[in-house]
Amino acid sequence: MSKPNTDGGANVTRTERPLGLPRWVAALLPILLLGLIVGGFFAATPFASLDTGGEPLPDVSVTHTTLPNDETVILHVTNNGPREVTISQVLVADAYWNFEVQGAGGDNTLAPRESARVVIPYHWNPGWDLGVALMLSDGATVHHTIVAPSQSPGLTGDLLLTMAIIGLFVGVIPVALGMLWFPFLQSMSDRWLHAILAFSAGILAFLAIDAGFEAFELGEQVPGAFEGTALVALGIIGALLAVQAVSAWRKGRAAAGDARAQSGLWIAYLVALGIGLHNLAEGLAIGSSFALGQVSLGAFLVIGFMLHNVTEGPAVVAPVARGERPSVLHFLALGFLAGAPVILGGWLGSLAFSPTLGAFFLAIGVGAILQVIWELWGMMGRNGRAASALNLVMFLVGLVVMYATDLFVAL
């Protein structure tokens, strides 16, 4: 049975009982058939004649290390392979040592895709590289080097307070200082304001490139079972589409006559959101450096990110430099949205750092930033020619400025 329907002005026919079956049965039918075919495939074992009897090699990775005190070394390991593996021996500095596997069901065996902690009671010396090897039951060996070890901070109130203060100095305060350029931006002509928007797009483009490389680099440390590269790609595309969906909803509201949706304040919030996601990753980097005992590296990151993030302030407020001036609460909200995620990232990084989490957050930041660049370019295009010579030069200047400030982070 069928009846006519209208879709986009064209008459179409909608079938209520496809193949004479209820609709819910028709919807589940392909899935049921696929299940039967997959089950039959495994039952028939069509590749049995090609099986030479070889066993797949074990694939165990050490994701990261924590050092709660100078008498303990903890390796966080994941079994990436399709078969279970058993940790039989542990060597520290080429000597067999006692160890305990925690989180693997009470024994030393890890199921496929299972993670655990290998706790080694070993007195290590701060700053002296330490070589550790895991010997598996089949004789395979997994080597790992702890570079310049130092004690990792535990979960304490002081640590949370310290990360919050660092987050304020790295994220909130620099962005707020940059936003003080707002009155100067208001005094500019449209031509130069577009140039500042292009400068902002250049800043964001550098952040996207920088975070993208870091995400894929960190993705290489993700246990193979979690497909680090695919995870990063999913984060980038997913964030891009999610923020684009918000933007499309905003455009729909604007087309319906919503004055607030037509203002540049929406784009300012999108810019702040994209920068905030990137700054979340910065917080992860700082927090994880402290968690891994690299306190000196964390201090350099703090100074570098402070200089780096001042340039993000004008990028946030440039879209609202025309039209009605937003209230102070909006400025506070924009600064908080762009800068405060550093605090959250610092907490996550110092307490529960993992390469998987770090790579995924970085990827989300890249996707959001790419969409914001798209919005900024569209904003310039609606009010003039986006690809003018001045705008392109200022876009390049934004890239160069961020590269220069990023050197302070790399030093």
Contents of the next structure:
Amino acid sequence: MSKPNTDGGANVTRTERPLGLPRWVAALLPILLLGLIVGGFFAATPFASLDTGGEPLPDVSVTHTTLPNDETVILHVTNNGPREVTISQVLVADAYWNFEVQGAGGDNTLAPRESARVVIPYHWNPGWDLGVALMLSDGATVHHTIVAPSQSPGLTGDLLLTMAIIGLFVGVIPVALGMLWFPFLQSMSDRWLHAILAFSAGILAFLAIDAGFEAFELGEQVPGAFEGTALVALGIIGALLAVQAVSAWRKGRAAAGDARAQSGLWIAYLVALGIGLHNLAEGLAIGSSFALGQVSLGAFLVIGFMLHNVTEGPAVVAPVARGERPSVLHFLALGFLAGAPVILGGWLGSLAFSPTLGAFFLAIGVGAILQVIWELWGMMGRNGRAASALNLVMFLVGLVVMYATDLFVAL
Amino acid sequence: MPSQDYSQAAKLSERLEQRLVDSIESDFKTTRRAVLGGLGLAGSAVLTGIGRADSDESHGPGDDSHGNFGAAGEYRDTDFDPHEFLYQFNTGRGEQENVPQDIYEENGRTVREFTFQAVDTTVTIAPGIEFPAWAYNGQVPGPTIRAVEGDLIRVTFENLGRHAHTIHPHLRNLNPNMDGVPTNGPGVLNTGDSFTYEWIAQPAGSHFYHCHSLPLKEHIHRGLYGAIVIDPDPERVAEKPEEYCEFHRSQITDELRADLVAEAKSRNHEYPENDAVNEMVMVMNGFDTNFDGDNEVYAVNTRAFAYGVGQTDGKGNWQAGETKRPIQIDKNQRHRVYLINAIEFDLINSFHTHSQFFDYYDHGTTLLPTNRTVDTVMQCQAQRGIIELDYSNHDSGLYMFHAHQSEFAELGWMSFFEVV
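So that was the form predicted alone. Now I'd like the form predicted in complex with its partner chain, please.
Complete assembly follows, chain above in first position.
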């Protein structure tokens, strides 16, 4: 009933009827047995004798706050614990205050992993820190300080337009300006072009490091139930492997003789995609700083990111500096892919900022960037020695330039 | 004397609820069914919570965009009523069902006998907030004992709690074995143990009892405390007036003696003169709900804002809540407050009346005021006294009284007299 088979060069013996069962039965059997065992655990409660009556502690986090007007404070809360919790009272500046819980199914009780908004009518003072505390039915308190409160923008056409314009200036225009180096790049020797590619890799490496730390930092604010650190790790590795899979598929096509897949344009698009994902996170940062009312911080971010993003332009176009010049449409598409996500990020950040979303987007950006560096390294290696002295120095210069422009953002 | 009976409050709620339904229907054009469903959740919280943000009418009470302080919602647990507790004295005549008691003569002395049981329970200290308490006879504060100077108070104490407890009375106690401390007499009583304490009721005054097991802070703050009121004996006052005032015996005139005796009669529950006075027990306490050594809830008689108004618009329009309502008092009566500070984690507490000055008797051991015409008194931990109030000249209406530690007031120790 069996026949020899070959698979990837290895000799494998495949059985048509494993254990004499039809294949689908053999596939389902382990799952069925697992179900029985798990069901048995629930039914028999074998750990009952270990139960000391200890109850899990309530774990509720205030992920962020919004201040839609100067008479309202909204806390966004998530129940991280395994048991439901009831928000019985709310303290504002150490005084009991009236409040309303919205989005928890009509009562003040949050099921595990449920999120809700606590709306408090309170006339707050701009710039004066405000301490709030949720009091749960068992008396446990959840404290949160709103640092330097100021009004959050609401969903208006004005805001969307403002964010779009900011995004244009922060993302699209600087990247486009950077891409204007293209003719200059074309005139370079292979040696210097590789140096520029190394410089691009340095820029991307710095962005990956910077965004990576930020993602993990933001991950700490993610409600415990969503495992911020694991989420960031998943985002990084997931994005890296996803983009790499696309890249490997491209290489497969190139090997099969597809001319378009062999061009540097693919790499340019990958670079643009990585930078675009990174810029989405930049947009989130700008948008959320406006959402949190920190307009002055937002303005600094805008200036900083503009300077920062100019250097991303040559990184995008360097891979196509050799060979046939792509059409202008490709340049537009590359610039748009790399720069426009700032606009999207700005909208998301100002309207629906949450640390969970922010950390995840940042992580995806980091993963995509790491893959692009990998790709650039391969590109340099195919046409010469990647780790030449010049390339290494230029990689370092890329890091330093990014560090220097990053100082504007950090101001 | 409940200020507003429950059926009346229920009717008010119903009327307001109907008005809310009507107004929402016209305003938002939602289906009636959706509104009624929504009401279930907004329910009494919106309608009767102190200063709850109000959606029923644009100019009605509680419509204040700045929000209102105060615990949201009403008390659901009716096991303990701070309004009842105010007037609940146990003199041995069976006043309180959950406190077995008796009164009889023994060797020419009146004996007032009580049975106390320490139990582990939970008490509701703010709407929706349960505090794991240790309590005498299941209530915090414990039952108020009232005796006359010279009586024998006999308390059979049974410990049904998980921890070892005692009862330590703040009385002039001549037998160290009856002091209720770990080092004397029976020491601490373990789970299931019992002991009969015997104390002579002396001196006259507003006194205090509490558990003296270690750690002290925890055993007291968890709820093991209560009031002992010792009424002065007018006959003894006539004999030894100098013990009830700051004057030397040689300075006592017949007139002063007569005044002191009259005051003693008004303080003694066995004399008809006492009936003319509206007497209240107020135990100032606090609760650390998250075990950080700081109180999250402050109150007089355990429940935050229990004597607050149900709802107010800040313009003099207010409504009583079902469980949170002012203490209604008759302006023609004299009012006496037995005030006790049972706070833990804070060094002091205070009592402040609005638009009113009162006479204060520190510890209540004198029949002449120790502090005249004041509107604020301070008490350190375990300090107590008697406050005598007269609202006869005041217009009817709401008069605040609260701790003048603003923090305590905003965390629950904020109350009102409604003078009628």
